[in-house]
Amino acid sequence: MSLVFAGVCSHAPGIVGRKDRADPVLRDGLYAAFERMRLAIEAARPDALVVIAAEHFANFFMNNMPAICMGMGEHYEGPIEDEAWLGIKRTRVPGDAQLSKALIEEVMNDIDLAYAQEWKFDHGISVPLHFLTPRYDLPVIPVNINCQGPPLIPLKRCYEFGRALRRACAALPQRIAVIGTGGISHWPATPDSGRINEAWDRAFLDKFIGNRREELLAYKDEQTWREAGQGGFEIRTFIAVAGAAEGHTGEVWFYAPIPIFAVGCTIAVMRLRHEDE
């Protein structure tokens, strides 16, 4: 069939865990944008949702850190964090092992990736699902891109992974939605937590929604670390979505720096032209 939806969103734990401490106007605006994205995903009628995230040492560590890994389980559990701290109850999330396997086989024609039949979701996936699939009735296929432990995968490979994922979706009969989650600028678990570089974020988002490949791939990790923090390495998930939506542009539905959430909170989508329309 095809890729029927592509977008990106933030996944910071404070979005749910510290919701009562945020500016209510900004918080409610972010929540409304999440709801708009949920409705858009449902309107696209996907058979599964691929979530491209950057996990935080919940499943992988430096003794075994795949550059890209895709889940291939019948189900997943999460969040791995304390329920009271994160504000999300632990639950079982349905997967689709056969669809995952088919996607993996197609993607591997173009790019190498690891796969895992067991996966514990952390906030990087659980926060978006809390808003976008609140009934947990849509099969989820998780993808992890290493944004934590150098050497990090080059940005161009993230874009190529997105392109390969798009081709894989086109080769299968199912309807697939994809979201990338992460960043943008933030300095998690450091004395600078809560710092946000709004100018950097907005410049990156302008390149993202314009899907200007060369400009997206021109970012250097050293520059990103200085200007957007180590959390800024998560632009890799956004760039993978840009690759999946190659040839299409998008729009930002919400952006605001919310310091208590410790990130520039973002909801953006790509305008896909569907083959069946």
The other form holds:
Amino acid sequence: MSLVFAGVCSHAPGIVGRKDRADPVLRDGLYAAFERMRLAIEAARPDALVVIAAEHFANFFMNNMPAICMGMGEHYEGPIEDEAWLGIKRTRVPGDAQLSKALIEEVMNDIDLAYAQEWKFDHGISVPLHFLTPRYDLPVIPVNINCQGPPLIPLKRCYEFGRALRRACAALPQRIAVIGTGGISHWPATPDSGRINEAWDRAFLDKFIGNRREELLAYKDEQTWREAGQGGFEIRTFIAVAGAAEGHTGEVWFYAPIPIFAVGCTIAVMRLRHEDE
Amino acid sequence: MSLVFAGVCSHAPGIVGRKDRADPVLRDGLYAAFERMRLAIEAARPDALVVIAAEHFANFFMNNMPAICMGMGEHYEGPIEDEAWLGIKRTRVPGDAQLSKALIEEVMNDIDLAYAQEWKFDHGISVPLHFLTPRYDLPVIPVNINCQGPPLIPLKRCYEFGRALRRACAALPQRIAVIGTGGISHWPATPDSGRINEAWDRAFLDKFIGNRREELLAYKDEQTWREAGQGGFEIRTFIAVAGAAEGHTGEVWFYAPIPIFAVGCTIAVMRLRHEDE
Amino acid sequence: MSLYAVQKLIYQLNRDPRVREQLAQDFDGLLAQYELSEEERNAIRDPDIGLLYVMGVNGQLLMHYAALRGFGWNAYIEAMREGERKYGPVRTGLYTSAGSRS
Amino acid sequence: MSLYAVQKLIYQLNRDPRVREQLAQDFDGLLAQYELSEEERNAIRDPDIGLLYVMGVNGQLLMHYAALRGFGWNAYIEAMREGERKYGPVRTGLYTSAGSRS
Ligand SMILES: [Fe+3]
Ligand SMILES: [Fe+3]
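Moving from the form predicted on its own to the form predicted in complex with the partner chain:
Then the entire complex follows, led off by the chain already shown.
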């Protein structure tokens, strides 16, 4: 198996951009968890990092909205946001076009991917990379799951995408790390911005680290919208990671609602190397 | 079953644009077959016509290349080509956004569709419509299968798309007609433009009208490229129609190589209403 | 009816400097390129951020347009609240389902 | 290496009148916006349709660029043949597999 790491993390722009306005104890706890994740990825010695994110109209619009798109560029740019506002400098991030192509060809046996030979990262990818590959020295392969413009891909297909990605990794010689970024409950860019449903988040995370497929796929968008906001649609990225880590469980390394970051900040990692089910 | 018609036809720009330069006997035979198809569609009383085409960089490029995309517009425009060159006047074509949305939501249970709320038709759609809905009074729902920029979707997924489309039609009250447009063997826009492999075409059409799934899915792009040109990749649209008509066979209403049209001109229709297998 | 066109214009303003330039130099000419109703055209021109929100414009698009037109974060949030008071609940798009507010 | 950039520029020229205008008014400025090698830049500027074909530019893109630069259909076909004679077989893209010609 050449999938060597699987985890999830938050990507809210406030995490870096508004870091001085957060409770320092919570913030430092989150940052420490990001650092622990960085070291865990490093220890897994990946050749590339697949980032399954949910972007916010950076590259994709309803004139051609892919359910799932994978990057096939030699390099990428980001973040698109104002550098001072996001707290992250714009940079070029290395890709691996050959590896992307090999992954896309494998995954296409089961999942009808769009592909993109260029890609501008927004905070959905740039915030995680800021913590996890701060020197931008690990090739990144971006993936987007449409969580913004309905019709949205059903959750079961997100899980299937994860499984297909795992099979593709197994078929290739490279060592590949994957992270999902997004959610969990939040109401970004709406009058309810800052609201967080901690109970909902903890219940979801419990199902996620237990990798309880049926329970994960039982969520319905209508209910998610009511209880977890439209930002809750981003659970699709977590569910894809659960699919990639099928048969494995994980643990939550950090969870805390941080209102100024407008999301329940999350770091969770699947234990891939120890068959524990 | 609310899929009420399934057929395939050629879409080469020369069919209208260079009509005066073709052998009149062959041309008139082709035109008569298009007219027969138009009447057959009309007799099926569809509420909408789904056109599964393979476009040529009109809307989609490798910056976001969907494997399969379905239109969700209230209307569309086309053709994008020079009106005099193509022999077709630019016009607005009615869509049905609500029906599109319903189809997309159903199909997404199995196929990871991109969707597009606007779409400019090129000859891949405009040439068939010129013959089949000449008054542009039937709502059209365009579908594109990427046959231009590898990695291309595997043939088996095209067949699965057709099956999913059929299931979606069955789940909806509307009566829906579907046509695939493209190929078969041809070498458009290359030094071999005008070449046609009639034996290859006839063998393929035999498998198509027999709806012999295994034989259809056994084609390999590498071999197709050698024997049928890169234009042969457009068999994906025919295979999707075969999937939509699974369990049914059909007949070829017209086939003739017409070199000035640069393709083996084809009209073939599946017999949906008579279970014949 | 033409929420798509409203969002497309805002998306392009967010992503394409050439379209932003056109807004600065020939706003009416820019608006004329999109199939907009009178109400939509006015809401974009004013701008009436609250009305755009009620029309169903996705916040991930709208917040950038609000910033472009000089709305700070708090003013943006307040404009959406004001929009709901003035025009009623969101009409279509992602935010139409009934939801309780904290 | 940057076939993608070559094709992107040609795609945009085919589809976007504003990019065509820039070609007419400031060709070098337009070329500078794309990550092109010297060979690619020259092939586009000349234009060397045969070399663009050998580089792997998809014919569904290239034929429109050839027309834009004044090549009639026969001249376009002949330019591709001449390109193969001068530069050898197509290097990458859709047309690289060995195939017999009629
Ligand atoms: Fe997000
Ligand atoms: Fe074609």
